[in-house]
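Next up is one chain by itself, shown in structure tokens, the form predicted on its own.
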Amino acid sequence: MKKAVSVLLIAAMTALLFVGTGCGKQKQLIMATNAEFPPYEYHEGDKIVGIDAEIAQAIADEVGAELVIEDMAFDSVLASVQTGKADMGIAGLTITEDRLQNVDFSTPYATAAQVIIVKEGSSITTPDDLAGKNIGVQLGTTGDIYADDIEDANIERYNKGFEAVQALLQDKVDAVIIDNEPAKVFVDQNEGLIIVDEAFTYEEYAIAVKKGNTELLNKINDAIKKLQDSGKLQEIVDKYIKAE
């Protein structure tokens, strides 16, 4: 009888020790992104910063998790979410019908536009002028997707938006289609480039999660609503995008 009590006591103490250790370890929330997309995500020293990075941190704080950011090629972000290697994809992701076949999206947290970058003096002044031209895009982006509909255009795909802009500067392409905010950064950094006045298309950004993961999706949506209602989301955006 004494032996049985001792065994039970040891088992109970072991269980308590295990629970105590487990409670001390915070759950991780893994974010897949492509940190080549200022001001939404980009490198600042050895850190990844930007609008999406701060929104992700705020969501992690809301759900009581440690945020871990995994940087990868843009066209790997959704695949990482699909396979469960990442909990969520935040990379200036636009909701499209094709993407909805493979992942679920949160409520939108930002609106954006795809715009056209050209050299000063270019004959391209509207989206209609892109017909038959050489156009640079970042692989896997909505700019890449929508460019396929341009009549007789030759589409050159690059792993990074920066590489597409460099190709434009070197006259390898006639124009670059890319999101509006990164476009502003690239134009500011490179003399002789301008953004065409008329946007190529408008869209909304949202957070991708693995299809069917409604528990996480609901938590993300709740966190986004709290950020919007409190004004915190706008504060984050205003920190990186100054009113013109």
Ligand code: ARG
Given for the second form:
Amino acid sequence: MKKAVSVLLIAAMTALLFVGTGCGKQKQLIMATNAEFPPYEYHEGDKIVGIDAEIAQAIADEVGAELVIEDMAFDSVLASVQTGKADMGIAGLTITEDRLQNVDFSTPYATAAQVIIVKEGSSITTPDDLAGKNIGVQLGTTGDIYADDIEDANIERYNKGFEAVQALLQDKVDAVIIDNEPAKVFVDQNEGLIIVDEAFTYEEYAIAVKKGNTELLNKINDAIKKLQDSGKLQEIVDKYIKAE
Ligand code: ARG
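Please move on to the form predicted in complex with the ligand, as the form predicted on its own is already shown.
Below is the whole assembly, all chains and molecules, this chain first.
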């Protein structure tokens, strides 16, 4: 008897849930990101804004879906795409051979570089000077991967890029390896920091989808092409990155 009642209850609740989420309402497009990466994604009040957020919105419009942004640790972004918890990962994600084993990437929508942030007057003036140093990175990023190859370096991994920068300000690390645009933002926001002239590597950002999800991937690629051809992508970039 008890069992029958609870089965009924579950059925009723499920039905309610369907009504609540709105059967026939717009379907959702879930974006996984780590909103600690200005100007690509960051918090502004209770909103997540930035270049990637706007590109995602344009894709959602194209697909005719409601965009839902899920903020998580950077090293969970690709996993959530792989397991299907999110439909797409947009997080200033660099295309790498390793990542291509686990997800599919769209056509690139931006180029980037890994750069080195140091304190003004630092003895580190080229990537070669990083040997044997304490280096701060954001966990799981390409900066983390490159730092790993530096001879005798000690790598400190932080959950947020900004935390690595704070560690640098407090002399807990000698340098931070991070993507060039966030680097510029962090250096602008903090007195006494500079970016080493010589970049570390060049990379391309793209959108990750679950392996084999060509249906969504094609739509994303179409949307990126439209954004590029119409000049809208450049407009978005110009809104967030001011020419020097
Ligand atoms: N481009 C680097 C990578 O793909 C860093 C990306 C960090 N993105 C972020 N939203 N925190 O590993």
